[in-house]
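Let's start with one chain on its own, the form predicted on its own, as C-alpha cells.
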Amino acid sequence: MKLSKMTALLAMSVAMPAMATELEVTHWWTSGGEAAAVAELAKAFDASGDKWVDGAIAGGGGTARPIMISRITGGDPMGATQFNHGQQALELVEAGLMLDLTDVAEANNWKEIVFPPSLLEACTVDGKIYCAPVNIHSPEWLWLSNKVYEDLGIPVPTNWDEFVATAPQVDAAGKIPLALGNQPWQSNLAFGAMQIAVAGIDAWKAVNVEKNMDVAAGAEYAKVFAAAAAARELARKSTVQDWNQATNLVITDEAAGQIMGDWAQGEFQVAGEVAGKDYTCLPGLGLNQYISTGGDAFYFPKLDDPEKEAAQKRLAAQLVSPEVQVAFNLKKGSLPIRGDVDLSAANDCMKKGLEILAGGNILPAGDMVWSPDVQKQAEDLMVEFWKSEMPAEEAHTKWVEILKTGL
C-alpha cells in the first residue's frame, strides 16, 4: 500500500530537517553506564542535523519526576522527557498537554515494529499515541560477584534459594551479602522481585493483573514477606545511597549481590567486567525467568513553535530507528523495542534477556497495572519495612489494604 502524500512528506521531513532546532532533553540518567548510553541518543540526534540539549537530572525517577511534571505543567516545558512505560504522564496527556504522535507512529510502522505490543498501549490513549518507547528494562535480576564465591570457594549461586543459603559464609568472610541503595524505590523494586520468585508467576498474575485480594492476602504471599524479611537482614550492612554505588560494591567484590534492573549491565560494561566470567546475573532471580515490560519512553510536551515541534517529532522517529536502537540498548543493558535489529554484539546477560523475550515469558510492569497513587503507598511501606524491624506480617496485612483502595 503506498503511503498518502501527507504521511510520505512527514517521513521525509523526519529523515531530512531543513536546518537545526535545538530540543531540550530531561532525563535521569546519570551513572557512568547511563550516561554512556544517552550519550548515543544525543551523538544520533546532533548527527541528523538538530541539537540535543541535556537536561539531565540526578536522583533517579523519584527526584526528576516531580520537577519534570512541575515544569510542564507550570508553562516551562523541555522538548522531550523520559517517563516510564505506564501511567507516570497519563494525566499530562489528559489535560492536552502532551504532542500527539500518531503520524509519526503510522509514517514509522510502530504497530507492525514495536514489541510486545504492550509497550506502544501503554503510549495510547483514546486511540492516538503519545510517546516513542526506547527499551525494555526488567527490573528483577540478581547481579553476582563471581570472585567473592571463588574466594570462599563455593559454587556461584544459581538462583535466590542457593543465594540466601551461602549468605553466613559471606557474612563471615566480611563481605556483605546483599547490597542495597537507600534510595526509596530500590527496597521496592526488591520486594517486587521477590513477588514473582518466591510466589510465581501465577500468584503475581492473580494478585497485580486480575487483582485477586484473596491470594495477595493468601499463603504465597506471606512467603514473599517471610523472605523479604530475612532479605533485609542480608542487607543489614550496605550503608550506600544509590543503586549505582550498591552495584559498584559487587563491581569491587565487596558485596556478594545485588537485586537490581538489567540497567545494572551498563555500570558493569563501564568498569570492564565481563558477564559470566567477572560477575553473573540471574533473571527472575534464577527462580522464575521471565521479562517485566517496563521501561523507558520519551513524551513531547506541547510547544509553540512549530520548528521545535517538527524537531520533537523527528527525534522521536529516530529513538525507535534501528540504528539507534542497537546503539542505545547495547550501552543500556536494556532490550531493544523491536526484534528486527541486529543484536549480535549482545553479552551473555542481554542474550538471556532476549531468549526470555523471544519464548514469550513476558509480564506487565508494575507501572502498567497499578496507578501512581498505590505504587507511592507501596513504595513508601516497603521503605518502613526495610529500614524497620517491622514484622513480616504486619508489613503483609498493610499492603493488601493499600492494594485495596486501587480497586
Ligand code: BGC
Given for the second form:
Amino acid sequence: MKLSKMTALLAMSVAMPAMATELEVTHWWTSGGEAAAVAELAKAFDASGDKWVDGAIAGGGGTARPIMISRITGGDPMGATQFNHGQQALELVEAGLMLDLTDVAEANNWKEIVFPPSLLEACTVDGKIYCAPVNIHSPEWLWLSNKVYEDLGIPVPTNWDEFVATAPQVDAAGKIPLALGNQPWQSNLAFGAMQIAVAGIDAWKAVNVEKNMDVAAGAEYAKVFAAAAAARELARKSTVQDWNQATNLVITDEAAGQIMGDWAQGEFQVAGEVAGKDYTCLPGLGLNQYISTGGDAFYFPKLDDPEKEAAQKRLAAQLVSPEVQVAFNLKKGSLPIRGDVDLSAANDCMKKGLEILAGGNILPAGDMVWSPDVQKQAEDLMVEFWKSEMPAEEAHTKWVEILKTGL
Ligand code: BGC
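Having seen the form predicted on its own, the form predicted in complex with the named molecule:
What follows is the entire complex, opening with the chain shown before.
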C-alpha cells in the first residue's frame, strides 16, 4: 500500500468515532426524487457516528418486498428495512423475527407525537411496537402538465371529470392523455384512486373498512368500474414501465396527466418544476379531497448482535426525530408523521396535503385494511383489466369475489 493511501486511511480511522456500527438498510427508493430523499436518512445516520450501508432494490415495492422477506426468513437479515404502513411485515413479526422497539417508542414519546395514531397502531402487535413510521404518502393524486393545456388554449382541469372531458383534445394534439407504467401495482393504484373519487368516501369506507359486500357489488362501484374502463382507453398510448418514467412523461409535457402517489412530487422537484406553475396536483383526483394515510415505516430484523441492536434502536429513534422528519419529507414529497415540525418550506402540493391532514379528512391505506394476499389478487386482476378488453362488469364481479376471500 502506498504511504499516502495509508496515511489517508489512518486519518479516516482517527476521525471516525470508535462506535461506528454498520447497518445495511434495504428499501425500494431508486428514482431520482427517492434517492435524494433516502440520502437525507443516510446522511443523518452517518453524521451521528454510525454507518448507513445502502441496500436499494430496484423495480419497486412489488419486486423488493419478496426479496426482503425471503432474506429475513432465510437467515440473511438486513439491519433495517422499509415496508408500507399496514400488514406487510405482520407475519415476520408474528414469527418472532423482528426487533421489539417498544423501549425506543416509550423513551421518545411516540404515542404522544405520532399523528395520525393509526400509523403507530399499524406498527403495534400484541401491545408491542415493531416499526418506526417515517412518512405519510397518499397514493390518490392526479398530476397534470400545465403546458399541455396551455398549448391547447384550454384551462387546466380541476378534477377528474374535466380531465376526461378534455382528453380527446389532448389525444388529437398527439399527446398521451394518461401516463401509466406497466408495473402491476400502478394500475391497482389508479383503480384505488378512482374508487374514492367516483364512489365517494362513504361507499369506500363501507366496502373497505366495514367490508360490506353488497355495496362492493352495487351501483356505486359499477360506476367506478365504468370510469376505470374509460381511463384504460386514455392510457393506451402509454408504454413505459416504471412509475417515474410515467411521471417523466408529464414533466416533459408528453402526457397530460398521471394518477400517482404524492411521491411523484420528488420527481417534479428534482426536474426543477414548480408546483402550481409547471404542474398541477389534485388530491382525490379533485373530486373527493382526502388523504389516505399510506406511506413507509422501517422495521428492524433481529440480528442477535447487541452492538447492531443498539445501532438499530439509534436509527429507529432518529427516523422519527424532528430534524430527520423535515429533511427527509421535504425531499420525498410526503407528509411528516408528527405535527410539531416546521414545514414552512413545503411546496404548494405538500401544503394541500398538510391542510387536508389537519382538517382530519383521512382514510386508512389499502394495506391497512386488506391482507397482502387480497392486495396481490386485486393487483393481478387490475393488470389484466387495464391491459385487455375485459368488460367492466366482468372485472367488477371478479373483484368482489377477491374481496370475499379476505373476509
Ligand atoms: C412507497 C413510496 C415510494 C413508492 C414508489 C410506495 O410504496 O410508499 O415511498 O416512493 O412506493 O416507489
